[in-house]
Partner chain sequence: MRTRLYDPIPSCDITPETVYRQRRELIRGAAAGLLVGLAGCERPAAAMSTAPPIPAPKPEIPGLQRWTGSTTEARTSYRDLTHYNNFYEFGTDKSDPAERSGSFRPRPWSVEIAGAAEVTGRFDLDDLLKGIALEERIYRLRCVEAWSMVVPWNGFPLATLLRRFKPTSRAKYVAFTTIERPQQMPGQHWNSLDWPYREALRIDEAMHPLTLLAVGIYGRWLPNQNGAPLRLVVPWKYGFKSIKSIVRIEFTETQPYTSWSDMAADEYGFYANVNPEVDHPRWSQASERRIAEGASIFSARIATLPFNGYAEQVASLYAGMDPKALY
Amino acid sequence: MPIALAKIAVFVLCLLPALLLAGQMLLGDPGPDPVEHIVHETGAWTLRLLLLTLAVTPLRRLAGWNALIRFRRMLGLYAFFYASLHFASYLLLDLGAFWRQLLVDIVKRPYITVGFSAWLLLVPLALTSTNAMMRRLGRHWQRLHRLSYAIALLGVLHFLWLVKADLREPLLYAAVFALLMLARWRPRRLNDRS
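Would you give me the structure of the chain only, in the form predicted on its own?
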């Protein structure tokens, strides 16, 4: 499949969860707590896309799929899109746009603190993801975008601290994150003495 068609397919696949969620809310059965469903789904897709974005480099190294690099920016921007939907749905639907309560939650609830911190750290990554910003920032661009590791860790912590009973889903994301970090680690060779 040509890259242009593959990019269109990935674009549509990444947008599909949002469209399905909107369809559920407008046409289908949103469940007993629609707000909780929206907040959970947008948060879950944020984490999935963050981890998928982090998986690009290890997959390139291990499988030799160099074409994957062309999709990393799109995956990262979709992670920001879902994170913004997650934040907006929490603020607007759950809190009723009550900003003061948001500030109280950020200060008093650790899982809100780390979740909000992750979203804040995603903002500069989204703003600097254009080719022009890559050229303007030069080597600093890569340093800035290494924040994605911390963002994913904060996202996993946010989910772990949020869940009260069934930890299977957040622990699965934690395990995937740990595996991705291990896959990025390259031990020094014995003959490298630098």
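All values derive from a computational prediction rather than experimental measurement. Positions refer to the first chain, counted from 1. In this text, the rigid core denotes the largest set of C-alpha atoms whose superposition between the two forms falls within 1.5 Å. First, how it differs from the form predicted in complex with the partner chain.
- After superposition on the rigid core, displacement of the C-alpha of residue 111 between the two forms stays below 2 Å.
- Core-superposed comparison between the two forms: CA of residue 123 displaced by less than 2 Å.
- The rigid-core alignment places the CA of residue 97 2 Å or more apart between the two forms.
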Second form
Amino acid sequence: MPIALAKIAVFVLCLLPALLLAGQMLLGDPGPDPVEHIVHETGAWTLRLLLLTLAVTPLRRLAGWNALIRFRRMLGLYAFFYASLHFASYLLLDLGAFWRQLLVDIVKRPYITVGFSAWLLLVPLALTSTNAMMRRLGRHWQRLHRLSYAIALLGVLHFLWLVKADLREPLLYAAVFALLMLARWRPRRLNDRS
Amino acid sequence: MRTRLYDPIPSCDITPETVYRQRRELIRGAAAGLLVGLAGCERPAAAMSTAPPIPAPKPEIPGLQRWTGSTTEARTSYRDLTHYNNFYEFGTDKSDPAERSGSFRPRPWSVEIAGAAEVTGRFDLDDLLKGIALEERIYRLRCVEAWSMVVPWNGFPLATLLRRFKPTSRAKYVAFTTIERPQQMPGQHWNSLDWPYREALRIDEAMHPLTLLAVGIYGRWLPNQNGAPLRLVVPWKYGFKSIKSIVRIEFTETQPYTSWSDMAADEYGFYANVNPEVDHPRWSQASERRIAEGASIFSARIATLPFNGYAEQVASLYAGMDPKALY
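Having seen the form predicted on its own, please provide the structure of the form predicted in complex with the partner chain.
Now the complete complex, all chains and molecules, led by this one.
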């Protein structure tokens, strides 16, 4: 499959969860607590896309699928897209008229603090995702984009922190994150100068 | 004169289809605006509901008496009441209880009465219910997770039942236990909580006229996912105090074990009175998302009231106590 076609396919696939969610709200059964459902689903897809983005490098290295690099920017931008939907639905739908509570939440609630920081850190990464910015920033670009490790960690913490008793789902994300970080770790050899 | 004959829900109390549809359309319209709008697509013209509303099934409990203290707020639909439940015995997702409680058998059922009372022993539920007049009481229900519902319960004051067992002067608390039956309750196969689930009230809270034992909702016998066949309802406390599927009631002299407060004492108190001033350590309790007919997706959040709006009736129970200790 030519790369352009594959890119369209990935684009559509990544958009699908949002379209399905919109479809469920428009045509299907929104469920008893649609606001909670929207906030939860957009949050879950943010985490999944963050982890997919972080899976690109280990997969290239271990499986030799070098072409994957061509999709990393799109995956990362989709993570930002879902994170923004997540934040917007929390602010506009969940808090709504009580939006002032957000300021208190950001200061007082560790899980909101952590989640909000993760979204905030995604902003400069999205802004510097263009080819022009990559050229302009040079070697600083990679250093800046290492923030994605911290962002994924904050995202996993955000989920772990809000669960009441059943930690299985957030722990699954934590495990995948740990695995992806471990896969990056290479023991340094004496002759390894890279 | 005995109880009134079966009194069907007057048509004015049944949510009109138009209201139901309007709510769905609001939600759909808003969702379209948010999701499709941000995705950069055109908002579809006239997002209309195609799914028919799901009506509540016909009432089946005879002789329900009307209680004058019911709230007149918009009620939560029967469907939402039965498909959004925290009942970890069937699983920790809110949809689990509806999906995974099908094999639960709420009859035959007996309740063990134990502890500081003159009459103790094991009693068949149907015998216990004989001669008890069932009422319809519409209460607000506030979950500790900051959402709320408006529920037409069918039941009777807990005090009516407790008095029959003649609690002694040593009875300072009343402890309740949920059934432990892992073969019919798949959530009990692993320890999300320390089974069996236990809750308790101080004796004066238990004897308070607002404290209810429920056997039904919307004129229907309690569905399994709502705590069949017998559950507690304490409307001024967070929902986790309202223990479901009760098999044991014990009068005790000292404060009994209670599942949530003993598992995470810093997050859940013994009293667990609804209090907008005392936050849960991880989230605010100042407001709540109301799940009810006619609630719009943009205005679901409302302010939380002290004692869930029942302060006038119950605040005197806690006179002289530190309100911060009562969360």
